[in-house]
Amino acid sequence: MVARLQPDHSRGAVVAAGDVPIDPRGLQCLAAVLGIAPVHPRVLLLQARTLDEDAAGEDGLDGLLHEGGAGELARYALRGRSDTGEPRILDALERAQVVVLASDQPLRLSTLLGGTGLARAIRRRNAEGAIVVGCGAGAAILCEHMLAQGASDGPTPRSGGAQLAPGLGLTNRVVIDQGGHASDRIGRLLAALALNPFALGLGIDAATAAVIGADNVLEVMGSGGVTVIDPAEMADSNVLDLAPGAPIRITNLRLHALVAGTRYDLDFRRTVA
């Protein structure tokens, strides 16, 4: 659940950004993503690990946010529940002015952060202005309804070829899918609007971000594109009826193609100038 915002505070903006390669595409999108946040922001990096893997990591994440205009960056590895208590990470979540999320899976982030203090705090600290990014599959978590995986191959969405679960809740507004192929993501976003189709549907390309302002209007950023699918009008849907792997029949839908610069109302459902 979004928390609650205080009288006298705007909302942080959300930031759903695709994979983002250690290039200078990579550069280019964060650095356009910091440049809404104070000159220098205090940033903390919260990233999804397996026990196996290195906690100074190797991805250059931290790297490219330091170029990208980072002031002060705390990094951390998350790799079991109990180290979301950590003093040190809810202390330095208090001082950030932008939280980023990243992890191989969505999944992985979910089960880590679900129903903890942390994650409270997070939501808290968006309310009170904080910028929350999730990179890579960190950006499926940002929503209520989060995107956790899909079996969907191709444009043609298939019974069973989404599977949703409960996210951060930064967000109501939209189902998030940044991985893969865009038709893939297209397939899996079709599968899950048939379930719910109160959402939008955002397929996120590479290099790319969409950030979502306290008016709930989403700014493309990056060298690639936003899928926007809006099924507010969606007339017929056989999903109930299928066995698993059965494509799905899902008529009159809204489907935008958003490049940089472009901005979309996710309330009013239209583009704006």
Contents of the next structure:
Protein chains: 2
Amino acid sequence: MVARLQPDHSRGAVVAAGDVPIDPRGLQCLAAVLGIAPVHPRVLLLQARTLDEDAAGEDGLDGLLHEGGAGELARYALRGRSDTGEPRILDALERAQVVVLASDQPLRLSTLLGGTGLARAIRRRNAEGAIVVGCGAGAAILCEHMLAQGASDGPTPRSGGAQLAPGLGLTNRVVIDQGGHASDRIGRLLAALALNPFALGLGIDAATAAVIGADNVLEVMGSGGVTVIDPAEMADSNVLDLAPGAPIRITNLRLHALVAGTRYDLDFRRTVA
Amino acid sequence: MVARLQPDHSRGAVVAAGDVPIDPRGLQCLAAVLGIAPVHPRVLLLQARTLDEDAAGEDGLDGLLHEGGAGELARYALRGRSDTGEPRILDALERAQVVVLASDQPLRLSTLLGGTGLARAIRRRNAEGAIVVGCGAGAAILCEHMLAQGASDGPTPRSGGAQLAPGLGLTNRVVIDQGGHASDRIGRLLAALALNPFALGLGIDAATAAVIGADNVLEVMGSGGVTVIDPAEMADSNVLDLAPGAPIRITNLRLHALVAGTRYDLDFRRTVA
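Having seen the form predicted alone, the form predicted together with a further copy of the same chain:
Let's see the whole complex now, leading with the same chain.
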């Protein structure tokens, strides 16, 4: 289910961020993103984590959010699906102007959130105006079709090299590779687009964010780049005929490397001033 | 200097191969390439190597060439520029129907061969019909503008991320990244094309070859893929304004992922049947 089938200029931005390092680059990226929210916004940080990760570096995200301009900050670690029903989380979500999703891998979030009331509430809050930010693996889940995992084998797409799973569905215009292994994302994105070239592929560097406004114009923030792959004019591929692992032929894609300040219209598929 | 300014259907093919593993995949790729030469062709293998590399795995290349269909095979290791004047090498070149260049890095070959009579003789033999094959780093040097080295930082192009140097000049239509670190080649190629988008960027997987015929049609052989980046419609980039290492904005490139059997016309920049 896609939250917005019709343009609606009251919905909140959907922000896909790459890995956020706990350093000045990570801070600069998050501060820029928070800059589109009201001053000192109320932030809800939801982290998917395993039982043994309490001391992990992810803890630094709340520090960066505070330093980057967050006002009230609520943070919850989701350890199981039952956590998603916690009234204090749902209450915090109702108050939040910015929701931040973080995870070490996309499937950890989707298996925790999928089909829950919390997932529906996040979609509703975004439709009502709350900004939803996915950091790292949390970015992939923003999409209707989530790039769950894929082979890491360079820029050549391979049969079976991209596994898709249903995501939160805040946007259906893009498939996101947040690039835990940035260098291999091109092959994964091409393998995903070969399956059904209706969406744009977005690859996002660390310390970099793709901010998708209510007008479906994407703006890049942060210190790295965003790779856009547009398959609108894609020619026939051979993806149907291949053994697992065989390289995929896929031609006539449009590629853009975008940097901070660049704006790209997802509807018209072109850069805008 | 470019060997062929005019189409000349008597010149030999120029073959850019990725790294050739000494295994059945490498053999399959080399055998396919030798299949375009006369039966049991006379082959000259020129390897650029440092003094301490005599026992390196490169030695396996001559075994693969034999097994892949080579007839008479002459092999010389170039250790210094003075070696390029050896009469036995020049004699072997005059007899060779296939010349194979191998190196661990592009600059080792270009610093050995650049400006020598051997380099001129290789260009002449190619113009006369001899096939010239570059393997691994030996592929980069086939171009007029050789991608000498570059930062390995994923698919985002960065200022200073590609260093160009003059190559052998057997083709001026492409810039080649043979992808010792295949996964990072997209960023390097984009950084190179941002400097002057007149050429096509070619990224070549291991065990894979891009065979450029006299008609400037490229055919892929081997088990991997060839990435083609066509900057013909590239919009303005910000490459002039950047500090070293900053990400480059570069938009409206055309991207193709080609596999064995695919043919691509370098003049008309489109796939052909």
